[in-house]
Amino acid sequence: MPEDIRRGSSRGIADIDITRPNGARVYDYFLGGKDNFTADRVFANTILECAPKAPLGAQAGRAFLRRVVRFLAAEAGISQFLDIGSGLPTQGNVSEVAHEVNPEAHVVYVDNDPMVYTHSMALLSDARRVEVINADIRDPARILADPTVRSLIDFNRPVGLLMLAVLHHIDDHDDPAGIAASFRDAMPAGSYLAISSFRMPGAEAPELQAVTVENEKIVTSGFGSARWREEAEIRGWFGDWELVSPGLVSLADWRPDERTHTERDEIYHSFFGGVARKD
């Protein structure tokens, strides 16, 4: 890929603030990674004081990603993926899972964190199949028009669009539903959309609702935005696309690898996901 295209995909690469906690780096800490700083670890420990199972949520999210990508690549025949809000690269990322099924699959990672960009670029081994751009989900038009995206993603063929653990960091005034709609509208028929998001526990777990509200305040104080939304709102982000079985469910219930016992705890009730297809 021409170097001018790759350079044109980045912005603010030198502007990495390690004095404030960052969502991608805290997530990395919860997964046992090393790409985090003191501010991230301090804030992560604050979260652990009120939500000691938070690392299990990060692990559940990563496992969901792997199952989704495996389904899309192996069963749905998707060979190109656009991962919005990709976060720091860790073991079992989208390109690793997709290439286990189809070594020629194309993947573009998108994240607004300069550190994510630099780490991802350092790990790229084949720019013919995998790329990363530094861009913000709040600007769908810019992402969809990016020359790097266009060089690897053919929007005349079905796309696997991934928005995993990212829309819950979008404030209401930034219109997450509108953002999701903009990306959906750009996808051709046969494409799939995967979403995971924090979900406000419903009537099945009323005792968790007050706790979740308090947790939301704590997380927001560090990241600037984090919302546990009603299930109906999350479902609306799929628009009129048809949810594939088993629908929008707790991450643990989405096509689990093994039929093992799952504890019905706060993670089970407050982290949901699903995959939908555009006819």
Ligand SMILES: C[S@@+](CC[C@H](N)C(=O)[O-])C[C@H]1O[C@@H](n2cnc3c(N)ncnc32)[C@H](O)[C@@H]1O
Contents of the next structure:
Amino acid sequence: MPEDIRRGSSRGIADIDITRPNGARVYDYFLGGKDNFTADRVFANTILECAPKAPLGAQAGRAFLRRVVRFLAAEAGISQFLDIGSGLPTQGNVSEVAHEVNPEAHVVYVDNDPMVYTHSMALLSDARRVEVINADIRDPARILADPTVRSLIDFNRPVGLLMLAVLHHIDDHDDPAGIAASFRDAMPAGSYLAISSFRMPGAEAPELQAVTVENEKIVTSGFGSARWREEAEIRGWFGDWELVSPGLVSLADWRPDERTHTERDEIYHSFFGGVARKD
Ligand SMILES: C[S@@+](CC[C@H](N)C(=O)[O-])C[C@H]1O[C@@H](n2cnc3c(N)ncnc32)[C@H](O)[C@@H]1O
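Switching from the form predicted on its own: structure of the form predicted in complex with the named molecule?
Then the entire complex follows, led off by the chain already shown.
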């Protein structure tokens, strides 16, 4: 784990760097939020020049989160969620959606961004049902042993483990497959894992591959890391857990509702997700 990632769940305002663009804040900007600074907006506009539909991608990611949490809470009976790479608390948070179904559901938000931590603490923390920690997904052992996590998540009962739009920010050398495996191994039978990730367009849309490689370079230049992965690699992050229908698919095809953006555009081909269950 890099040394600049501080341990503990107590990072604060002093740790927030507003001079450089930041993934959580640019995502917020694309979602129409106000928790972003000039550096974020300048970089967001650079992204928009090469990927004008990026805001639609952010909206598709957030809508997928909502459909997944509703499915887990309402149909799969999950009542405790560990949301890693949770992002800035915008409308339709995991706890908001889960509590619509089950007001007693427990949720722990995990993010390595200090601004996500301070905002989530201010808006979401409710020690009885919802907690927030500042931690890095690249250190699963620390997250799984965290006393705050353990105060709300009972690892003897099925857990809804969410890694939504976060593993594509993990470089190959930080071993996203190994990270996913460490979390999977700690979950009891009956748990579910939801993943969404940027995906390199496949043989069905070869014309998008070159531009995606260019976009990857641009986004990485601002955020440090952002990878569009091959579909087989993303599938591997689910290990031997069984994907629920419809499998690993474009976000638009995962149990869409009437608001789902269904155009077969670059967002459709390059943002995939799925949900799997541990037997
Ligand atoms: C694009 S946002 C996704 C937010 C939310 N999960 C969603 O799908 O709407 C990605 C989030 O992952 C967080 N993140 C990036 N790298 C991380 C890491 N190494 N450990 C924990 N969180 C990380 C960022 O701070 C950001 O809040």
